[in-house]
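The chain that follows stands alone, in the form predicted on its own, written as structure tokens.
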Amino acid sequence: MISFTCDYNEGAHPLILKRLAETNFTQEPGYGEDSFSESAREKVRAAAGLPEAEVFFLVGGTQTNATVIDAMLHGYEGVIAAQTGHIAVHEAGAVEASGHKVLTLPAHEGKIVAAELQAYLESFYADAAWPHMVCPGMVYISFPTEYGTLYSKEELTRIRAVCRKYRLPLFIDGARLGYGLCSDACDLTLQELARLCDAFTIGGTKVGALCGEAVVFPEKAPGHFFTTVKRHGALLAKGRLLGIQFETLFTDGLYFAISRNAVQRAMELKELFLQKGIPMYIDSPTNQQFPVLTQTQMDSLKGQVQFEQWERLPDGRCVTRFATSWATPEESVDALARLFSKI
């Protein structure tokens, strides 16, 4: 069985497992106060070009998004996101459960547009009844988006400008950050992205770690952020587990090297689909690809290839998702090509 269902089907990069084994009997404090976590923070700061940044390691993506958003908002505020944004669709209402409404904007290939963000905010404050409403308190985007698309430097700069005008913090969910930054279509560096937001995450779960996300505040974290992390169940007592993983990922450029593997395999998949005359639902330059398959094509792959059914179209065809990861071998793409040659 060939699997392209997700980018965290595998465990962790072998170097992480090796490092975990090497340090297994080293006694260290808990809750992220260990020497491995401190070393990892320094490496993340250096990679992002932010020597004064505050860096925290949390257990998973949903907990991270809910924690950061709750920490940065007042109780009467909501968070603006695309209709297809992860917090609006795939996190089971975790943000709403913390008391903050997700205020959605139209999604354009998974992205929000600065002009529509500006129009939304103008309209909101033009309404005399706005004090009775959930106030927009921050803006959330993901990089890459749920559809594997990327914000350009210009797009992100424009969104940032609107946020500054209305004094709204901008939070970038980087659950798949490595796959975005290592795409040939990306015109942003990590350092540039870090300076265009008020908080961002570096995904580990989907990019080579067993688990964990790094939260980076380029300037200063919200007050009592550590306590907020604990209240959200996102604090790991054995924080060394997360520290060791991020320390390893940010040693000798490993995080970016393994991210490039996923993108390369995804581009090979895209080329394979196009060669077979299979249209793509969206032109994704990252590790998620969305070919539109007929029911016959899906039936032919059943039992041999695992992938996700994303959206059923009116004509009966199905938008599917094939995701590669840091560990996807070239042989998996070759095997899929052989299967398609028989369809």
Second form
Protein chains: 4
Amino acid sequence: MISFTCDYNEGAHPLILKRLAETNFTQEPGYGEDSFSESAREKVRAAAGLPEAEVFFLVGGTQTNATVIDAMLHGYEGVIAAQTGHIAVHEAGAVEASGHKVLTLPAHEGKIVAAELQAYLESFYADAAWPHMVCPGMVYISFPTEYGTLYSKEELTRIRAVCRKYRLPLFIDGARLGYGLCSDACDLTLQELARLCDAFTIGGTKVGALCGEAVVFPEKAPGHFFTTVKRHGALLAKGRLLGIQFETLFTDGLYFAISRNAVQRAMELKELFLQKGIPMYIDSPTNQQFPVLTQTQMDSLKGQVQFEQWERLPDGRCVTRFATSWATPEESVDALARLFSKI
Amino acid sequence: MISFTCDYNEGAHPLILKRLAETNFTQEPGYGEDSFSESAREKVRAAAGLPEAEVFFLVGGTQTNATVIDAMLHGYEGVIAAQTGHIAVHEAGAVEASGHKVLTLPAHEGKIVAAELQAYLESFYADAAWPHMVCPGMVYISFPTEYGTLYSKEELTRIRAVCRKYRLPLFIDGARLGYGLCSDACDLTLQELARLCDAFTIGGTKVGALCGEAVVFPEKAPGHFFTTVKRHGALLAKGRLLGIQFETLFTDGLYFAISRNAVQRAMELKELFLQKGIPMYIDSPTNQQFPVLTQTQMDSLKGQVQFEQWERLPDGRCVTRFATSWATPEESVDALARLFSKI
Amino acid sequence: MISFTCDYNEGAHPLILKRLAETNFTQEPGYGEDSFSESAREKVRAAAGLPEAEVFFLVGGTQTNATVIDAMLHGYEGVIAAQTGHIAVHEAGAVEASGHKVLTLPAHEGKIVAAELQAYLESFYADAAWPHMVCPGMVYISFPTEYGTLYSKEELTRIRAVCRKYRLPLFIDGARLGYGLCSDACDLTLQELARLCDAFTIGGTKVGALCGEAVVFPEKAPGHFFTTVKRHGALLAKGRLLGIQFETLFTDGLYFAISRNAVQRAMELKELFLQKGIPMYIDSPTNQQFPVLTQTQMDSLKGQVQFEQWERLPDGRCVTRFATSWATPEESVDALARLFSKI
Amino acid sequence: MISFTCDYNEGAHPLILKRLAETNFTQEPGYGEDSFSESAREKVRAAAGLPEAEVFFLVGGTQTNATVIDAMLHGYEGVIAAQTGHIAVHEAGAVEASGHKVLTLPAHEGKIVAAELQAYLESFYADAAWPHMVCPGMVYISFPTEYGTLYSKEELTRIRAVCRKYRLPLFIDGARLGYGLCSDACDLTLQELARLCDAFTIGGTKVGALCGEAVVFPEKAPGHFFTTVKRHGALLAKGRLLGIQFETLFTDGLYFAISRNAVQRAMELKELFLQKGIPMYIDSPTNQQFPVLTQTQMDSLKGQVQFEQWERLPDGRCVTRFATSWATPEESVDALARLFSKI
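Please supply the corresponding structure for the form predicted together with a further copy of the same chain (the preceding block corresponds to the form predicted on its own).
Now the complete complex, all chains and molecules, led by this one.
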């Protein structure tokens, strides 16, 4: 059975496995001080056009978000996010576990809007009672969002301007960064995005790696970030595992090449659905597609293709999610097309 | 240059890499619900002789300790440990980060002693002010300890009896469990150890895996442990990476076979040092050896072999650590022997 | 200038000061083990009709909420509250500081609704991803709410039924409990309310005391609650200060008598506003009134009477808050009436 | 029965009660913005000779320590204290509850020693593994200590020099500050002490107040300290209660006058014990005395005088604590003398 349930259904890009095997018995120090990690940091800096950036490799997404946010906030501060943001919904309270509130703004197809951010901050400081409330200490956005959508350069620039005005660092969760940057709808390069924020991540887990998220601080990492990572249980002993993966992904543009594959497959999926008259809940230009299926359509696909049920609509139809990844072969899309031709 | 600096200098056992490659494109669900993890849990249960045990796979040691301890304690409780225990010293305050104090007992070559545990608990509850103090809520020991030493069956049984008396769960940190169980000095089997505690871990990171620690609850996991793992940022999206590794390690006794290799190499090292008249700081029967070197000896080895400097003694000599692992070849010991023959 | 800015503008009921003076040199043990606290606990139990209840005295409201909530939740759980709830807005993240998320429901004039609570819980557990989310662990409501409104017996009974169904303890924040119970609109007695929840507080700070909140657990306090109180920095050394105050407030019905005074004054205020053609933002039957004033009206009152500006409406008018208390004399209302007669 | 069990057995100095009564119906804003608190802050600044200091009033000692320490530390830092320090032993883990480890140094009659502090810090940074450990972020001492002892000006100056060298702020817990400053053995004035640290507290609870600790930051308070106080549940709504008390205590030198009374009574007690041939466990120059009593002596006093049993010695004798306070009358010492004359 073909599966489009998520973008972490497979292992890793074969070049990563090959490189792991090649280097397996090279003795290297732990905790990210190995030569692979050093090389990977250099390659990430080069790709981001930030020769001075500080780069760290952590294992997973929730871990990375919680660690970075905790490192960037004072105790009395919270982090602003869309109410659909991953940290607000699907991280089991990891941010709160380190003592910080997630301050939510309305989500527009997964995105926050600069004007609403500005209005929130104005109204916060206009309220005489604000010292009794959680201080906004930073802004979190995901790129692409949990709904596959992208901020345009202009949208991001506006958000960044509000952040600057209120001296709030901006953190971009790039768990699916490649799938955003390689979308035709994206008008930002990695270098541009890197200059529009104070911290961002480059997701490996969902983009070809077994695990791993690169954290990039374009200017300067929070003090003692290494220790904060350790304190959060996020320091990998065999840092080489992360170094080798990111070194491979950032050699010869592999990260972007495989990201493009996922987006292309997703666009083919979208085309398939639209041809079949199936509407999309959100017009996502990245690797996640959200077709709205009737119960009859769901039943027809059952047992033949796997996907996620996202949300039941009042009219009984179901918002579903079909995700492609670096590993999705054309054959899977073709197989779905054949299924569609029969229903 | 040969290196004995630690037991995580290399990648993974080749069978693990082979298995990762073989299964790479099999689509499997995330978060430990994959078939490899299920099979690995089954194999771990079998090896431990605990068909009903609950088994989870986490990524790293500090993360695992902090997560398990937080899950097993009430907010007002702390965890008892040797003052040299990993959680007390080398985890950057990860236990405190989740709000719990580490209550330390004297360490005897890395071990706590049942009588001192009993005395501490008696004296705690004899103090009328105890409700103003952190309640002891569980006991943590490492096996082998940070100094390579082992608890005997009798010692462990006595500690367990005190724990039972005070209704304190006992947690065994087995980051190097294989190197303990496969030592000639060990009078415990895995099955026996598993019955003498309420939770224990089986370290993969230091024993043949790229990463990964198995957490075993012989009777019952704390409620909602999956969510607690997620909240600690310790849930791996591609759980298959851990499942495949532990499945491989617990197939055909691989975990124990490679552990024996490390211990054998370590015994050869010890023999070498003693023949050379170099005393050991602690008589460790496991994969870590602690020879006490003079400055002249240190200088002679410099640039030829890597090891850790543990502690400077008042007389100027240095306690060093030479660690072997599953990956240490006989050639490395031979090379050291040749070096010794020249100095 | 007369002030209606809040219900903690004055000191304490004179009988409390008198009693403090009388008992001043009696030597008593600390931490709530004094005879006054014991007597106060007995009187609170009697008033609540709960001879077996466990009663504790803490100092302030935010402190009490954070301590009780932390004591009642597991680490992986959050607390459900109205989005206007005090813990969600005005406690500077004290709940999050102990690691717990506040899970918000829509507020209807400050109240949550049983049906929406039920729908939230159903939908939570219907979502296959719920183990990745913060588990609802208890329900928090305030009585009266932050908007002065009250739950009817029926509303509370329905909420309690949903809580029971999902095994969620219900906690009632009674920072202004007296002003709720003594309203003509209240159809609940203290005894009834006490039987409809698992924990509640009786606010002293706003109802005649210098400070102090009584925490009542009708059935059983969370284990080691005394230590949890201490750990939260909420244990008062001279517990007698709280004991004497609650003993006085719960002797001869003083707490209720002075609460009635506040409500009566508030009803007179409401009458004044309505006669003047000034609408109320919310029809509050308790000591807080929310008249909507025009800028001209605000200007006229300026410098003559103090009150809080709550929220600016789109049409330029301002929702204000006038609070009465146990200490508000008839003269203050008369003075406002005279002011009104001139504008 | 006379009691010397602690220094918070009575209520408050009568002038405080008088002032509370006089000001009772004056309407004042909450949260420390009242005129009494403003006046009290001014008087504290004057007494400390620090016209620019920032002063806050909190309710209790544990609360104050936890709040100040959390505000002054980064997440990855811990606080250095004597192993007998109040925060290390008797605060139920309040410091750990906000995520910070208490890093303990040996205690010498309750005191840390500059040379050992220096050695600890040197050895910490000499250990290559320090980034894996909790960073020392500040130093906590109590003055007087929990054993009644005092740091001399020279000792404090040396500790401060080490702190400066390592850029560690120094925090002095003055829960019994008056009893230290007014001892004949003290060679420090309040002004001098204030210049030798970065934060200190002036205890009210044990020195004449119903409750209350003044926190003084000689140079600058940590950012948003008001919000941190609220977040810790340590912000008193009726801040006037604290303002009035500290205003009274710091008018006409009352705080020092009543402190001297306690110390004088304690010296009389000491004299009594020594005359009786009863040795002191520690030679305390402040209000706490630690006579070592035989079982026979304990039995003789039983039912006639109350005191605390501190620690049982191996020879069966008991270290006891007799505490005097601002409220201890000469009659109590006389009564003890009469008791002694009979045994």
